[in-house]
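One chain comes next, on its own, written out as structure tokens in the form predicted alone.
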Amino acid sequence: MTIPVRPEGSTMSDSGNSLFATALDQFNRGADLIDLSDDLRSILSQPKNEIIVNFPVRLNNGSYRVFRGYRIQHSNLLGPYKGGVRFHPMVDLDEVKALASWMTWKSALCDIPFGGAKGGISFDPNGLEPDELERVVRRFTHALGSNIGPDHDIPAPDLGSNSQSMVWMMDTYSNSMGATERQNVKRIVTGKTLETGGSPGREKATGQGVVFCLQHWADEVDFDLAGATVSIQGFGNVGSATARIMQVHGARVVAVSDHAGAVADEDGIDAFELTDWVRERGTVAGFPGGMWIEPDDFWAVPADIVIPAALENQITAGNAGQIQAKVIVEAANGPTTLQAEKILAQREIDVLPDILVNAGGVVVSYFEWLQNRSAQRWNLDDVDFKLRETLWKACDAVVDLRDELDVTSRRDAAYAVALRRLQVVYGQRGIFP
């Protein structure tokens, strides 16, 4: 699949703030709600470790290219660092810092024993041959060395990477261990193929979690998802899985857009046929089961539910006023700018925040890690049941604290839940020395 290229400068919000500045603004709003101390604000406002590696890889033409990779470890207070590895030309330190902090809040919000981290390499994986890509992944893993580990920092797939990338990372890491330890380190990464120790349900986990959180919201506001209309921005792993699951639940996908185009059909787009089309061609462009529309017109398509499932900063002050929806469901990380969020609040459009909605991936990664640790294989029904139970409790906690604190923003309440849990642990453990 073609990797969407972020327009130059779009890592910046409407006001020109960096993505990490947006993450800090969200963090501070949640911290204000629970009166988080200045000391803990200072600690949690920056990652513990920022690792940058530059490593050479031989290409098939015989030349060498130096790649730059990042691993940002934000917090390990609650457990090992945990977070994906992103392969994209626009990966930079600011973006990875924001993504790593969001992983901390997701894990805390879902009450799983992980911290937050994120990694990435600045390149387009589609520009390399498969064997070249393998050498990049293996060399990156080797360059990280002891900065990752099955009980220290656990990578996972993200934009541009996949289960095969994780298998290469696992194999490279395991071959750096002694012979007696190689079978004990499968949990160094999650999101692996089933054959190499992955978990059932991991591939659809984020999309499945999106739907579970949406079901919780629908029950809360007495909204029937069956027959609801849905528009989805981004049709990669998360967007396509969400679309298929929503269709099974009786919803109609009326518009889909990606980096190359957009299609719409008020009678419904078949999510399964569109998934097959995108797998073969890398984009929704040209799909015969819908009407071609201009990408800028996507946001104005009437739909009950709008699901941004692509890159950050996609809902902006420029298009937030066009959205005709009851709820925005943030399947992507940081898809809504600060200014757009204010506009949506003024228009009384509900926003289900990213640190809750797309946490299904890290939750099922935790399940995979547990299965590897105990040499077990759960079935899909067990994984889905445990995922729903975990996310349902997180949704309940957000609603309860929102009512307790008398705030309207679900995002602020979600941050408050996560930060309160971290606050309690810091209070019990103290700060060494």
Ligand code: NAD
Contents of the next structure:
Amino acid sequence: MTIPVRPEGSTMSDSGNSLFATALDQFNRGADLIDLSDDLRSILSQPKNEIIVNFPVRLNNGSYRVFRGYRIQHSNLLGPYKGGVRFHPMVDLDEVKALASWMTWKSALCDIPFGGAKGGISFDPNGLEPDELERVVRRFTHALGSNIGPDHDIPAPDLGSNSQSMVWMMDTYSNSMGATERQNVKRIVTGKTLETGGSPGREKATGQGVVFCLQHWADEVDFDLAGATVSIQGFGNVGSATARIMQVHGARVVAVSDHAGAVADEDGIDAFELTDWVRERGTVAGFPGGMWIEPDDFWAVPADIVIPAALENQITAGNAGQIQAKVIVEAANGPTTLQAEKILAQREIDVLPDILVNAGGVVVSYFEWLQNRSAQRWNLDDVDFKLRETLWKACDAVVDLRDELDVTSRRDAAYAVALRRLQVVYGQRGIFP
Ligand code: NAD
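Please supply the coordinates for the form predicted together with nicotinamide-adenine-dinucleotide, as a counterpart to the form predicted alone shown previously.
The complete assembly is shown below, putting the previous chain first.
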């Protein structure tokens, strides 16, 4: 099967592959393992729908700016399309296609009744005033119109967006409904604030899921997480929650980097103090509780566990050789290039793949959707318990299939688990007509 290579753009990896080409390479490796038919490969190699909207927004200086937004619906075989919306200047069609396909595999791997989708707007949310940002989000929601829906396609937060963005989306969507429908569409988005119908535990869910998957790995390889050293790239929703939970479990956060700087301290950086710092200043740069280092030096800081929690294509052929960890935990989507993955495999550094370890977000999104559907509010202990149960089942399935198929790559095994589930359903349903 030929893999399309994007001629130019934001998300090229060090091998020159576009992000979607990387995603297809991963997909094909998993498909090879289970002898997926060529028919199913062609169906699953492309999203079902690619929606692009260009919409104008009035800025505070009185001018209009036209924004480009995307919603890619990859698969709805197992349930409604599901996936986040990303606000970042580098968002483009290729990136969102890759992210949408990863959502399909994630839901299938965790055995939750959702398909895969992703959206985004290509802009820098930090470059706008709060009221301008609100108008962008509301206008994007309006432009998507009936392409999204509470039982059809359900957005959530991702890089650059947050629970406030979701509340604006929900409010805009519900105000476009008739009066009798409005209370029934809260589940149009997940990742809302608690007060507006969000789930306890959703804010930290992805980070919590990362730690549950790490616990499963530590148990399997007989590694003690208490006292382990951790470095984390990205200190937003996912990176900061992961850091705080790891610290509570006795691990030491020895390095953190983000878009504007990096800090390191072999005695440990206080994740709670750093969270307060970043909340006020928007970056880890200048944090007084550690030594400031060059972001390029971040990967070489000795740590048992390295957690990329920012953008894709961050672990490359250029820095994979510097990493001294036992395990890389892909909290971000697509952080490891294909070349880097080969280097890490040669160096026997374990990689816990994104479609498994960052699935906590979509799993708790599913719980939020269920709560909204039945007008219930679960408590945090129930959410955490069910999240752990769901992720540990997925981890078990990956380890079991890896051993059964006699492969070393956890990523390949994770794809094989997800694709087998889709294969069974396609086998039973066939295609219409
Ligand atoms: P966020 O916007 O809350 O935080 C992003 C972090 O990345 C920030 O600390 C930012 O400074 C940092 N960053 C941005 N550009 C960088 C660069 N060039 N170098 C280093 N750091 C940089 O985003 P998030 O929600 O925490 O998402 C992070 C990753 O996790 C993304 O890959 C996202 O797709 C993935 N993810 C998020 C969720 C979720 O629930 N939010 C779920 C699954 C996966």
